[in-house]
Amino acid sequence: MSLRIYTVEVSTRERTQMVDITGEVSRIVARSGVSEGVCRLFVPHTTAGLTINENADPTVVDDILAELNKIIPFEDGYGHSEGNSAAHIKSSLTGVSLTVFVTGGRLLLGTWQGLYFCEYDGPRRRKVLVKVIEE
């Protein structure tokens, strides 16, 4: 049973912007040894999250992004001094983890999926935890 924590470092340089992070973490897969197993990602952040979606058209991202923004919008009377609140909110909304299974020493994902960070309050330097277990 793999008991390392590896860190998948993201610096984003948008307010939001999605990051694929589909071959790091397929390559923290393959040196982790572990043939069948899961692989689980989480986010420390609280105005950042995780997601799993299309990685072969762009505009699937700037689309996410855009209808999130619209029905979060950056400024809307929240109380959240700070004036992150709609950060917050977006984070909540998509999570902050992913559990994916392995299977022969790879990610089992779909033909058109991909793993994204989601940035929510940047542009910054983040950081996405992997732990690939065998099983």
Contents of the next structure:
Amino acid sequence: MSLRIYTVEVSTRERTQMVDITGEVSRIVARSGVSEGVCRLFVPHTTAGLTINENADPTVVDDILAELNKIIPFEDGYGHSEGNSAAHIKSSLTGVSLTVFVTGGRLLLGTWQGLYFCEYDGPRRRKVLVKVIEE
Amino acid sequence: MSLRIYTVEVSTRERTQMVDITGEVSRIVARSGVSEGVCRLFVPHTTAGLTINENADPTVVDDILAELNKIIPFEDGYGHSEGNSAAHIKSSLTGVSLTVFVTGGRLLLGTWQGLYFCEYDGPRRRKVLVKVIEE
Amino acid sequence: MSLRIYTVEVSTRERTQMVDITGEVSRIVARSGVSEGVCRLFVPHTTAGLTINENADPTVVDDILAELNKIIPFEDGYGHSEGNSAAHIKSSLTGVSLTVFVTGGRLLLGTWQGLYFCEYDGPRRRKVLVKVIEE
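Could the form predicted in complex with another copy of the chain be given as well, to go with the form predicted on its own?
In what comes next, the whole complex appears, and the chain from above leads the way.
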């Protein structure tokens, strides 16, 4: 694997959980030496995702997960026999990749924005791949 | 902030509203002088989003908003005390970034496609960040 | 159109259908000669989408489509007169673009991940635009 692809390891404890990875990704951006460019995140899993949302009040991500779990019930007559179809569906709704601008050597995020790994079929050990590109 | 990051200002009038920003973004692409590359959009807000959808018949985006508002009700026993949890959830579903190809100095969009800023917690003054990269 | 934008043609047979395009996109990546970089996919349609999900057990994508069709019914008092509002809404939920890392001349996907074209208003003839960039 290319030297320019970094890995963030995430260990989840709940069946569904939002893990704030902004700090770790920010450190990767700093370490990369990239000043102006872009930071790309990719989750190589099919029952997890990535999203950007508020990281000031933790009730926000609790509400996001609770509502997703209501809209896409854990059991709903699914055909897939592993019992995690709801997790696959949530993964396709939030997606498994993010692109964030880098400027002045830092992630360009809004005041309230944080980067979240979304666990939809935990607890598990997961990976987020990160690439930082000068442009 | 880098000279290569442009800002589109959007003022919304409704609680939820889709604002067609295709024209403004097209002008930024033209002004950038980029011939072959990519145009990236990013919303630095946590209660708004971006999407690509039909901009010929305005009932399409009306239907998108109405259905999102039905699937994710404004009130649904949320824990977040600011009363805009539904907006945060919608933001994570449509996402806050877009990537569009640029070719021949223009956005490469399908016949019916337009770029939309999605207001989920208006009315507000909002920003969309735009970067155009030659590649 | 730039020589560096490839087209994958997809013919769908069902009203809603997930079409695995991983093989075709992998061949485009190989043909491009790009070793380290990124592969971008874009659907120029407003009633279709793209997603990454499991391509081992076909019941997974069947469950994704069935649940999307349940959450966003084909008929739900929509205003758009063409009868395909549900397809437009699904398109905005899964999105019309994907970005995947390329390393060692190949797509960097997780063990179970495949690239899917999502038909939401078929049967139709569709296109997926693909660009592979060294970086």
